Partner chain sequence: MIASRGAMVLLACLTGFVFLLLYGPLLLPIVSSLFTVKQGLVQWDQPTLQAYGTLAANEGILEALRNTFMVGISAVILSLVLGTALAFYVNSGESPGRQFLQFLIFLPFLLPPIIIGLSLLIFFREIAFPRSLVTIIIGHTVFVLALVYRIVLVRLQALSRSLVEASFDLGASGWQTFRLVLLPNLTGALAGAAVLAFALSFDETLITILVTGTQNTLPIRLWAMMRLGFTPDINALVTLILAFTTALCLLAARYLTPRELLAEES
Amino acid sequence: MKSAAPILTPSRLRDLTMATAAYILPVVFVLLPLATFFVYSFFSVQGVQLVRDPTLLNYRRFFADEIYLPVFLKTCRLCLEVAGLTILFGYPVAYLLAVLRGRKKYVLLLLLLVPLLMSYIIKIYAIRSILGGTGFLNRFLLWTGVIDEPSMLFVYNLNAVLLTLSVLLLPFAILPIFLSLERIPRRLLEASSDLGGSGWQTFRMVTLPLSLPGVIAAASFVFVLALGDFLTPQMVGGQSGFTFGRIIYSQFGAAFNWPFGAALSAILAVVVMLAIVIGARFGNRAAARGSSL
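Using the sequence just given, produce the structure of the chain by itself, in the form predicted in complex with the partner chain.
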């Protein structure tokens, strides 16, 4: 490459045009909105009037007010529980998927992907009709005689949110775990059984540790998706199932305090970024340790 080349040769000009064209859209429709939203979080509202003087008031309110921080922490805990549940149920499915070969594997994979594309709203609606006070689950439990009167344990509360989110996000946990199981070299498993390891020993000492990157990726994935959801808690949460997403959403509707809503979302974004970075970092480290075996 000649360093003395003139800066604007025709091809240079073309490259520059292409680069500009490639950047315009993502910058205008992704970066600018996010920047605007961030700037907004430092504004305030007086009556119905937006005040454009930068202030930290919104952030202070989040920490000072005794409503927001507890709800936020409660929501984070809920989302961690969702992540835990989905991994508990998703892992065996991912394992079976990794064991199967040929057509069976493909069909099972497809069956797991189909619910991902099925209408979110419909799934919430369907699950709600199962969980409700006169819902299918209660009637089933009554019919089998497990309970004598309809249980209110999972009707319009945080438990209902937990169950619904777990069912909705299960496929998102299965896929990353499946991918990490697929990446485990077969010869490692053969070596383990050649050395006399039983099936369980091989699983516990070889497969499980090597699939950890997938488990961590799955956890961070599910956690992020659960944290950002506001429709599910709105639909099945009822009065007591108040989550952080719902609070944010209400700032843009009933409360009409956009700057405060933006600040709350910014806090959410920070935690989400953190979860993604932790997921990627730990996932990579576990993967690196695995490949050095």
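Positions refer to the first chain, counted from 1. Between two forms, the rigid core is defined as the largest C-alpha subset superposing within 1.5 Å. This structure is a prediction, so every number in the text was calculated from the model and none was measured. What changes on going to the form predicted on its own:
Relative to the superposed rigid core, the position of the CA of residue 54 differs between the two forms by less than 2 Å. For residue 26, a C-alpha deviation of 2 angstroms or more is recorded between the two forms after rigid-core alignment.
Now that we've seen the form predicted in complex with the partner chain, could you pull up the form predicted on its own?
The following holds one chain only.
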């Protein structure tokens, strides 16, 4: 008489453990902290004591106070400008990468990815040293005679935040566009050329429509990253470069009002999810139009 095979073999136990971890880890490290933030947003602070009585006071304060909503809208506009700038400068770079052949393509791609491996703070310090009063930009403009004295146009204000975020997030715009361009079948470009289409016509009627999903993904990605960034405005924004991220940071720091900071974070999370959903919807539409070419 044969003995019954064990129900839980080592390999099945390993698969079961990995599958369980795949479900539990996101819950522990993502959903649980978000849920905690959301619950905290309904609490309040009296003095230094946390009051756990549920209230909508924090959300009402965001819409009623004359400071927070304008700063939030100004930050959203700033992040849209950052997304626009990164697309404007990132698309030509991604296109150049896509048309290159052989080892040059991957060498250039590696050079573009190197900044992502560097410390975020070091990169901000480097950009600030270029844009600062005694930085390279001012010294160059003084040397060429464009200005007579150091300009503070690009330091400790929103212009500095805009430029710094655009430089820092540029690789995040280049990569999705590059991948989108790489997926375009070469036979479509060759067919356009065989039918008499010029280089510009091929780009306008074939390359650009088919790369729009990557452009939309890049814009959504950059917008979301810029919206949640508080370190860059903190280091290069100064008093006039106040953004929504700095407000949230101050609530968890100097203000010691965690419930209000949690409410502002929840509002920010909702906007981020909306941006992702809208970006995905427009990306799918662009992909559907591109597939019909």
